[in-house]
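What follows is a single chain, given as structure tokens, in the form predicted alone.
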Amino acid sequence: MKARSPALQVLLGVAPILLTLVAATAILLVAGANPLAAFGQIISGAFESPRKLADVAMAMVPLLLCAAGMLVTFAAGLWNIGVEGQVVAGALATTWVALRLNAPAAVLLPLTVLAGMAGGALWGLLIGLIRTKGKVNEIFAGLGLNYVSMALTNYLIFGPWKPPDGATMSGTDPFPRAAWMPVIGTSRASLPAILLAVAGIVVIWWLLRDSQWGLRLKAVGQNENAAYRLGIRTSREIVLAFMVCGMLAGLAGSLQTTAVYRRLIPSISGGYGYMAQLVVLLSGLRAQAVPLVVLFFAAIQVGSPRLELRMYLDSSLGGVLQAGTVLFFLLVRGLRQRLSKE
């Protein structure tokens, strides 16, 4: 194996971003738009004011939690496509608590958090049991349960939990004030939500790096059969990995209902479960890199709507930037692996 020069290593490191910018520039030129102005609008739309910074911080919360959970399942060699459903399950459990219990905020808010984590963990448990007991690949189990969770959400919104004046796509009635996460000043940023997300990624970083459980998970991910022969209860570790991921994803769903929308809406997951997979892949499965990637994704998500307001361009360009970065990252990683064998 030949040692690569420092210049080549730097080039391969920045290549995914450069290639994404080139591809996005080509698209903008075809659309007759100024690429520099478009990129500038995205950046200013995300960072131009404290209110926008608060929006970016809140967009980071569910992404951080879902990505932290996916680090666990990826460590065990599992493709947990069912994170979307786990987010929804947490939101449903939280909504049940918020609408059913009459208690002060000091009691109700912790209960909503615990309910969200429990709901997501139970949804993860279901996927894990289908994987280990039913011998169904987790990709198919997760995708199927995603649709079940979305259908259940719509049923509840338009059925038992519909507002007195009739159900609409806007969701349930607002939660009682006691179930609203407190915010910072007049912004949308909720300090408890942000702290919970930071705590989630830090705990997972520590568990995967320094705990025996993290070592067992990695052993299962490297070779499940070999891990079993070495005495690791692989089925238990797989189920536990799904439950831990579901717990964090359920917490994300809980905070979406109590800190962002303050109600249950049909699209409560917001695609964060799928987006978290891109985050984890782009981070190279490293917990310490996840916050930076999440910041990048959240800034694009918050800033890209400015393209429609100021330049009359479709805000889906932000999705092109996000997905393009991951695509080119995977291509460059494949190139690195090929060069390392030469």
Contents of the next structure:
Amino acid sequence: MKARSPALQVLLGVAPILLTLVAATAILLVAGANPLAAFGQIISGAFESPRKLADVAMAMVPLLLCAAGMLVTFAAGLWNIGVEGQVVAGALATTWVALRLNAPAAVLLPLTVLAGMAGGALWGLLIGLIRTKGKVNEIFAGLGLNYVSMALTNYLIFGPWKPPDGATMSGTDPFPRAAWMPVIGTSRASLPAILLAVAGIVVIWWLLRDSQWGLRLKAVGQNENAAYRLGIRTSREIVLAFMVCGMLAGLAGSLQTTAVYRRLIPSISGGYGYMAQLVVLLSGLRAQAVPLVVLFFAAIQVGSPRLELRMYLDSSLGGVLQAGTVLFFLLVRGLRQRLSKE
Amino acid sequence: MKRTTLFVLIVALLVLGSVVTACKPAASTEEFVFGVVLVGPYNDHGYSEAHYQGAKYAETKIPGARMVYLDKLNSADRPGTTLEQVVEEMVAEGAKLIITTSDDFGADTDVVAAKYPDLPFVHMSGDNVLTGEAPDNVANFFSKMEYTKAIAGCAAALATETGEVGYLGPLINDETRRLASSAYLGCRECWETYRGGDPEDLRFVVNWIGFWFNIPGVTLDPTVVANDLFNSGVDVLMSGIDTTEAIVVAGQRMDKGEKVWAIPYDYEGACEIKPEVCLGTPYFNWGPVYVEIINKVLDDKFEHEFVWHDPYWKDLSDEDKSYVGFKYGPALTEDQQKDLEDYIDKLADGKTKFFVGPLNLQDGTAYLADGEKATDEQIWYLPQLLEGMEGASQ
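Structure of the form predicted in complex with its partner chain, given the form predicted alone:
Next comes the full complex, this chain leading.
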């Protein structure tokens, strides 16, 4: 493999995003809209004021946590499609604590966080056991459990946890105030939530880079059989990887209920589990690149409603931007591999 | 290299983009901006589109009125986006009125409205003003679909040959109970009056799927439920859900040679899916409601009130005046339509037994005494289905 210049490396890294912009420009031109104005709206909608920055920061929280968790399972060579269910499990455990325990905020809030992490870890444990004991591929285990978590949420919202005046798709009644994560001033940014997310990604970055455990995980990821022969208890490491990932994803679900919606809603996970998959792929499995990719996704999420509000464009365009990025990422990766072979 | 050129070009475009948006045109002084929040896509051919069209209509009727809207506000389509964020954006756009159009937005509307005490909010299909939960700057508006459901029920009675009418229900709550019951009352009265039938011989069965539309794995499948109803002997199927399964299934069975009919719901053009089986459609006409609300705000007459509009009886299909409508379907015979028109006239004059006693609830407890007329509140909070109806009340 020949060495490539740093400039080319960076260019290949941002190429998917650039290509997406080109494609989006073409779509906008066909739709008869001004592409410059449209991109400008997204950018200003995401960054023009401290309030907007706060919204972007909050949008980053669940993605950062899910992506951090997924770095762990990717390191162990696992395709953990079950992050979605782990987010939900964390949200369910948190909701149980928030609705059923009567305690002051100083006690209740830490408990909601712990419950969320425990719920997600438990869900991860299930996937891990099905994978290691049941010899079922983790993709099927994870996907199956995602559906179980969805059904469970709907059962709880339309059953035991339904509001006194009837169940609706808007979810449970709002949590008692003691279970609301505090926010900064009149903004929607919750400092504890942001700090937890930052801690999550930093800890995972450190674990994978510097710890023995990280090394063992990578060994498992490279070659499970060889790792086993070298004395690594691979089953244990795999289950552990799922549980650590579940803890982080569960924390994401927990914070969505206590810091964003302040109640449990039917699709609490909102697809973050799947989106995190894309984030991790786009960051090339490098923890230090994750925040940048997450920032890109979060900015589009926060900025794109303006396409509709100000330009009367269908705001699905935000989704097109996100999905297009992934598509072009795959194309560029193929291109990269070709370049390396030359 | 070419790729570098492209990179520079795009960065340049992006920078330009932010400059262009910085100088956006100033709003004209006459403008009145109102925000509309939709739960589904603005072009869903159903509930959300009806609202969108209503707002568009208001734009044409009130000079200077301009809608800003956001559709698909639900956590599946827009994870992490809350009503509060949307309202903030709309206010930044200059919105002087916010209309939230889904039952689901009820609790959030109250919370956000409390943060903007000087901004009028209207929540549609909620009753938080009645229950006292809503802050002073919130109003509820809704229209009496109950009447057009009764008309639909009458059409079912006029057409049925087996004497068995099915109702494809969504989830069970106050609204859906009273709508299904309204359909039953219209059906029973026309069965007696125009068909000379005995109410004992009329079967009216409600099957609930569990939500407003099909969610695989969560609700019952409306296609299956519709077929089950037909298999049980029903030959007219009324829809109470947001989507079109009732008329689709009826159409398929008609194509196989069965004599069946359907009555869709919500969207004025719903019969077009299969005109030959369609007896008619009760639908919402939000246009005049939006005009009324905007005018109230403009004239400084906006109030903390719960408004529940009657139809415009002189002409149910008057798009400027009637808040709910009934569109006759092609499957209705001429004689049937005459009877139906007669029933509508009587309904308009209050000469029918629509929510007039004696009337019992499904479990036999008395609901209205002989000759007693239900108040709006009694109808709004109907606690069970009515005696004579088949199907779950809770």
